[in-house]
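A single chain, nothing else alongside it, follows as structure tokens in the form predicted alone.
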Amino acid sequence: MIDTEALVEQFGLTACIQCGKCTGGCPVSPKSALNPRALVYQMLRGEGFELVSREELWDCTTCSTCGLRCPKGVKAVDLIIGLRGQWIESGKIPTTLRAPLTATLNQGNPLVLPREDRSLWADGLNVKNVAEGADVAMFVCCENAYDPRVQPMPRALVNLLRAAQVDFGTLGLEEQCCGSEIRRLGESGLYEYLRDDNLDKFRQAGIQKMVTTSPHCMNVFKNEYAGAGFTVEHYTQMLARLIAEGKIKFSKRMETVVTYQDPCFLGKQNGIYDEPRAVLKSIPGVKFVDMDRSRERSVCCEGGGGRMWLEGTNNKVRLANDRVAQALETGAKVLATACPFCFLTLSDAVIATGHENDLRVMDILQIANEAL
């Protein structure tokens, strides 16, 4: 049994006047056991409450829709988080959990890969390590780091740079896990532990500035390191700004009608919306268009909060399948993404989906690198 007495106070649930508008939302609860109006009430009603029985907190996105829905500012996500926190410091960590956790203490990242291949990505490359001197540091996410499929992504970022002639370095072997994701699982001992370990290593490197190749280490930096003491920004901040100011010029066109996945830690959570349509238009030959449900009304790809390493807690939440189906709706032949997690998940149910020969999932970056 928890302590709902205490999780009511700590995440100011008395708030809640039970709208319902968090739970009509969440893009999981049509398919889920999870209902954040109903978790609210039990805590609010001091029901008993058995973490053991309640696995669908596993399927929360942390999209944070619920939220921002409310119109008393209640976050249901962070009771979630919260809930899921209690859970794993009672021992029973979901299965799937374990090996991601155990890694990303031991080597730097969740994908169970050594930490000296942490730069593979950029070999051949030859970028300089920002702790000899830069003006930005690069730094990269530990899917685009490791996983082959959105390793193309950091190189595309790296040509784009260069040709804007923008002095940039990376951390090299000293990058690891931002601790975004292990946040949002709820292990707070070692999302700190990464926390204070990576601030120490951006001091030590005097970073200044910062682009992230992935939105949800973008706003874990800007919003959840407190005193980080360096501006942060995403790709498509820092592209649309140089595409804006004569910086970066296309040479190629690219003949396509093309649609957006607006990222839930890049909209939602942080407002960038026109920044990288901004970057989709400049580019010569795109017809752009957006999805009925875009920007503010977007829908989650249901990789964030930590779904990535949690396949098999719920087969019945397949929303990206949904997005395909609607950016397929608009006539699209290029589903445009500007997240690893996006990119993953749409390219996955794009084959599920059978809608290879439809629609192609790319990275913006993959697109600005081509146009070039």
Given for the second form:
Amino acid sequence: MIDTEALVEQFGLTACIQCGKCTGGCPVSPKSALNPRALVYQMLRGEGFELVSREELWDCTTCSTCGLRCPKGVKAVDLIIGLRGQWIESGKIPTTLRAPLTATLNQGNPLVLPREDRSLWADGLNVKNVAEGADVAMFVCCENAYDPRVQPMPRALVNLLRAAQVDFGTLGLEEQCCGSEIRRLGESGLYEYLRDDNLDKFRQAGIQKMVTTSPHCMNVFKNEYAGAGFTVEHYTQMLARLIAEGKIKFSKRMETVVTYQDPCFLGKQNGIYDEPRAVLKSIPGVKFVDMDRSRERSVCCEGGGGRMWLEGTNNKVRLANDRVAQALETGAKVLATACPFCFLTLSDAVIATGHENDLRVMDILQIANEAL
Amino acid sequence: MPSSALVIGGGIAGIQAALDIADAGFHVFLVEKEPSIGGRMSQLDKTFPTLDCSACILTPKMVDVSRHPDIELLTYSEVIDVKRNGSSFRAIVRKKPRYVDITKCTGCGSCAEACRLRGRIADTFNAGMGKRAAIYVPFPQAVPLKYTVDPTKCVFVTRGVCGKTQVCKEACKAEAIDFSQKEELVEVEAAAIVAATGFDPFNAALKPELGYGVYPNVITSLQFERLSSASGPTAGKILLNGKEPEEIAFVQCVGSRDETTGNLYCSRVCCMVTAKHAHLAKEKIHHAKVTVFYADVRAFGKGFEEFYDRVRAEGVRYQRGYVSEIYQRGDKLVVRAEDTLIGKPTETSADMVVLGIGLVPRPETNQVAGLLGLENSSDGFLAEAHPKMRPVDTAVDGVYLAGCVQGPKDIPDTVAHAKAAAAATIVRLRQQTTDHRLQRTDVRVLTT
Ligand code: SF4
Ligand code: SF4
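What I would like now is the form predicted in complex with the partner chain, since the data block earlier showed the form predicted alone; can you produce it?
Every component of the complex follows; first up is the chain already shown.
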């Protein structure tokens, strides 16, 4: 049984007025038994809450819409992460999570691939190590480092930063998982280990400024690594600035209609809506159109919060499939995004819905790099 | 010692305070920054819960103000400086140029008909719905019923020329238009000041999930007032783009009770405003499907709960749960919420969504506070001297608050508050008036 009183106190749940704004905005609540408002109420009622048969807790994508819209400052998402934590503590870890969690501890990545292979994405690029001295540290998300489908993104960023004559380096084999999704899976012990270890490494390498390929890494460094001592940007912020300063110039045209999926960790959670759009609009030939549901009203791709390793209780309905349909409605030929998770979920959705020939999913990094 | 009072703000609070003080025999300067007195109440259609027409109960009071021998009305004017002078105050008032001589203007409107920008300027009185000219009266019952040139829009004011000839000037038979007018500073002396500067409606664009400013059929409750008003842009018909909505959703608590906007307080009026609007929607479009999304209905005033009962009996559906998002599907809006009573997320289609916007302090509130040395409460409205025992007094002797400048109020509470501020003002003026005493009566013993 869960100590509901402790959770009520820890997450300030007495503030809740049961208005339902959280569940009303939760992207997965229509397809799952997940109901953040009801969870808060069950904690407040306190009459014995059991985790058994509450599989829907693993459906949460940690998009954070619930907490961001709550009129009373309650973060239902944090409660969900807390409940997952108790689940993990009880030792009944969902089977598909075991390997990613163990690999993150041992190999520094949840993709269950060897630590020594971390820099394979950069083969032949001769990227220097930030410890040799560099203005900017480029932090590559585990997905971008290991998954061949998204390895072109960091390569593109290398190209773009070189074009803009930015002095940068990576952590090489010292780089490891940022811990963002680990924390959101409730594995707080592992997260804290990663955070402390990373902070040590960042300090040793003398990192002052960082740019990340994923909004998830950017978010955890910026908002959750207490006392980080360095500034961090997502690459869309840096590119938008370099373009505005005239340091990146595009020579190729891209005659096509582009729409954009706001990654929750970039848009909703960090208010970065304009920079990605500015980059896209600066590319010659691009006709940019927004989907009806965009910016603050954007819809999660279902890739966050560990959902890359968890199918969820209902995989018949996939938000990424809806998103593809909405992108097609705009007349776009390219669905751009700025997050490796979004890229992967949306790419799968394009295939699942049979639209490989109508819509191309691209990371903004790829688009910008192609236009150089 | 002057036996005058200065009332700042000519909405229903300032109007009521001015009338009561003047009726007690004291002189009142009533300063209003807009071209007409009337304030927010003049924009309303019906008032809850009795459904009296707002203009019908307000207009006579506006006329009373204009006719009162002891009220000096300074419209289109702003108080820009206040200095204490012993136990009284000296205030400097800036009279903005109307570019219309109000002693000559007959209010006929020929100028507005002739104006080159006729029908081109968003009508603020109609909450942005409908268009007017660059020379205008805000509404037909304006007091004074005199035209004013909008200096931010008029081509002649902004650019120095307007076509070959000044068509408004030519059209005015009374020769009232005078672009040589300059602003004028005047000083008034008063022994008491009543601050009655009111509120602003919450800016719904600050809740981006609700799509205000994105979808033309997402409107505010103030815009609904104008649509519903016989003097509004649709002559009282509930129409958007010329079409009657069949499904209407009302959204409660927009910008109130909400940490994300910083407005922690309940705005007190929106529940009943929405109930009234739901009633009007049903009355005007019988077959309409009307849904109100709420979290708690606060129907605390006289006749309010009964009105809430009536509206539900008329077929308005109340669904418990805040609206979390509005988006489009086909030619309909979709209202996403959770029906918290059954614990299920819902999508409700709508042709029109009306946002029940809260009341917030006007930006000028802090200016007024600065001029008068007043303090804000934590909600940004002005602080009374004691929350229970001194509801109209302030920390500054001789300065009183009336109406929504102190916090959100409905019309009856505003009028009561204004009357209390007037009473406090009269007490002060009376205490300072030493040159005559009223005749007192004594107890006469009747039994022997
Ligand atoms: S939005 Fe906040 S106050 Fe409303 S039900 Fe959810 S947690 Fe409670
Ligand atoms: S974080 Fe997102 S998915 Fe999780 S409960 Fe909140 S709104 Fe739902």
